[in-house]
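Let's start with one chain on its own, the form predicted alone, as structure tokens.
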Amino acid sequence: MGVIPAARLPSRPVREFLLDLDERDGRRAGLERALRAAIRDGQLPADTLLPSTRTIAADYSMARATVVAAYEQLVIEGYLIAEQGVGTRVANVQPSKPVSPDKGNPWHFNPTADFRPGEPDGGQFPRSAWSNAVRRVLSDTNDGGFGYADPRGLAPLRSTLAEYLGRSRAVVASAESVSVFGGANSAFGFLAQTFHKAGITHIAVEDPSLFFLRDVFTLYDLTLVPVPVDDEGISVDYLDSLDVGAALVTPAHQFPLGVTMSAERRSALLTWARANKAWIIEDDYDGEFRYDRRPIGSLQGLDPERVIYAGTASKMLSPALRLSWLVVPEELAGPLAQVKQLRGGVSTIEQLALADFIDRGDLDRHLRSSRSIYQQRRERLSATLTEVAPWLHVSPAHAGLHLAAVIAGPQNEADVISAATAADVGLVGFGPMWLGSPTSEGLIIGYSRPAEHQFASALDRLTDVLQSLA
């Protein structure tokens, strides 16, 4: 038999924890809640010997059975230990400590002025039109529509997406080639698993590129090979020297550098894929947003048999919807469906709502409005940077939801990010996006997150930070 530790005295008398019992759910529940809180907070340390049930019952005019039941419940939950001949004492429960935001990491805090890339303005979400779509779906869908659905995605949404992508992004698609997922990371995770099963071990990625997506592929033991990016896009000459089975690219608006892949580079990339029987993954994360001309057509439209097209509702509507899609060549459709079969479900209601939303023209209307707002923000941000920070060279691309600004001057990326964080301004640098050796420093300045009524004040805060570094 182990040695019974000596009973400790609590830091405060147990009675103090019970003075203001919250008895809305009954006296027993209130007693349990008060003791749990005291134990979690460390006010009743481990091995503290609690008063007997008779004592608590007498002191607080409770039925002894109420106290006994509360003690027994906390013993079952592991908060207390009852020992014959010794009494009831506090178990060794580590008090929970709140996790403080890591303000050294730009993704781990909520800045007042938020210029981090990756999200649209939540205030622009078309709540009324979306709620109307959901209401129609709930009213019109028969009972059979609320069961388990096709893991590839609902046929109405896949047909609608095929038509929409064809007219808006020049994607060659049919309902059979479209598969729906619960967000972009989910889509790329299933794709990575499909590659892994097919024996593909190495994938080329643009360098720099979004590290979140890279991490998804590495979860499936795929090796990522960085490939340089220049003003025309990914370097196909460098790609030619590699032994890889696929290449992940962002041709419409490279993340984070902002360049648009040239026609010559697109042609060279497709020639490489055909010659090597390799796959191209086209991440069209914000291709709908082009401000100087119509959105540039997809790479997939030039070769639907070698290009896997990836799109998402996260940028054009909201990441809260958790909806994305892949358009896959016929050769990959079967293998992808197999790996998705058991755990690829997406909300039926959200899928039907999106199909309704697109079919009624609500998405087109929303995008027209959003483009106008974001174009004005982009122009205002670009003009401000030119005026107050001549040491930043801004990408000329009139597209997307962020500006890429290369640092060319005495300032360095770490100091700029640090100054912004100290001023409660959210900024992200090129640093985390490099897979290989960095060749430049810069800022990825998103202009879509702030609410419309807060954009001017947020820009003023960013201006103050940049001017303080001059």
Ligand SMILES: Cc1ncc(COP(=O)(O)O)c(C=O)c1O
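Positions refer to the first chain, counted from 1. All values derive from a computational prediction rather than experimental measurement. Note that the rigid core is defined as the largest set of C-alphas that superpose within 1.5 Å between two forms. First, how it differs from the form predicted together with the named molecule.
- With a cut-off of 2 Å and the rigid core superposed, residue 132 has a Cα displacement that falls short of the cut-off between the two forms.
- When the rigid core is held fixed, the Cα atom of residue 45 travels 2 angstroms or more between the two forms.
- With the core superposed, residue 433 shows a C-alpha displacement below 2 Å between the two forms.
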The other form holds:
Amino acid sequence: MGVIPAARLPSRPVREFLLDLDERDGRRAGLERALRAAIRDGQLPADTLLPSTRTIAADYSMARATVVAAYEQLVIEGYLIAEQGVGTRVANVQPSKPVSPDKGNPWHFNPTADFRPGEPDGGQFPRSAWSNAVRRVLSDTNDGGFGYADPRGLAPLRSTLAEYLGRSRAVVASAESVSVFGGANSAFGFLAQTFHKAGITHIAVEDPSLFFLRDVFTLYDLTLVPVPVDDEGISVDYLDSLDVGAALVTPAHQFPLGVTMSAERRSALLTWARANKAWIIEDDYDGEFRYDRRPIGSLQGLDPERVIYAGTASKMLSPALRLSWLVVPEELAGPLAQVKQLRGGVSTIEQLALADFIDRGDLDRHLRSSRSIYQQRRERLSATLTEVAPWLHVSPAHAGLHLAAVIAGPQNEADVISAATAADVGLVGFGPMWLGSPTSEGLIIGYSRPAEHQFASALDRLTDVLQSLA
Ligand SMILES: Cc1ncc(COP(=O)(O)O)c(C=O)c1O
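Alright, leaving the form predicted alone aside, put up the form predicted together with the named molecule.
Once more the chain from above appears, this time first in line as the rest of the complex follows.
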């Protein structure tokens, strides 16, 4: 037996921690919880000698067996050490640090008028159609369906998605080429790992672009190379001068600038990819939302062997579902599946619910109604900006769930954002989206987050902020 350290007396009497025992699930569980919490947050430091079980039992009118059982449980878990002839003392547990609220982060506050991009109006979520889909899945799935499933995604969803993407986004897909993930960020993590294993070290990204999505590639040591974007999309001339194995683009609605990639640029980009045997990742995050014409078909449809198509349920339904998909070229399907095999898939129930939801036409119905709501919001927002902030130049594409407004006056982006924050208006600027040197200042104004009945008052609040800066 080793040397027993001199046990300390509790810094605060143990009885203080036991005053308000939470006995919801019994005295023993409450006692264990109180002692665990006091040890974790450092109030009972290592080597503190605890009162005997007899003392605690007498002081708190507990059965001694209850206290003994609680002490024994905490000994097994490693919080306490029982030593014969000495008593029970606190083990050396790393105290947990309190998490400090992330106040300065524009994504972590809950403004009264929320014009940040990135989320659809939660009030539009088709709750009853979705819960009917989940109910059908739960009653129709046999017991075997509750086991582990194909990590690439369930066959019914993969074939439903192949059909849906074919008709709605002109994607060339079969069930075999579709893989299901827990969000685009998760899908990009799998892709990054697959690229890394294949020896790809550099990836071109549009500049500006969504920083936290592109950063996923750096987790697997890929270097991001910024490429400028003009009013036709990513600069292929610039891309030509680089040595990269892949390029990440948003052709339907560039994030954040809102440009739709022109037909010439699409063709030049594909020529570049073929000549360099490079992969193109088409991030089609909000391609279903086009208001002035039918949605423009995917880039992937023009070359399914070089383009990896990435779609998500986050904009068209809700980011809470954490469902997204990739359609991958044949050459990549095997290597990606190997990575997926090891790192697992997503909830079977949610996958089957999405398949059911699409098969019954609920997604088409939902998109028809939300498209018309967002189109009206976009028009109102756009008209308001033209009237009250002529110093903002709004992107022309009638698409997506945000509009990009370049600051063309003496106002400066940081001042606009802080005036908005002070007025409890959520707004995001181009700033964090630049990877290289910024070439413009501007605002990414999302119009999908406010509840429908609050949109008018939210717009009034935004108007006040912009007018105060005129
Ligand atoms: C440019 C872009 N791509 C993809 C996504 C979707 O991400 P996820 O599927 O992880 O929610 C978003 C969401 O904000 C986005 O803005």
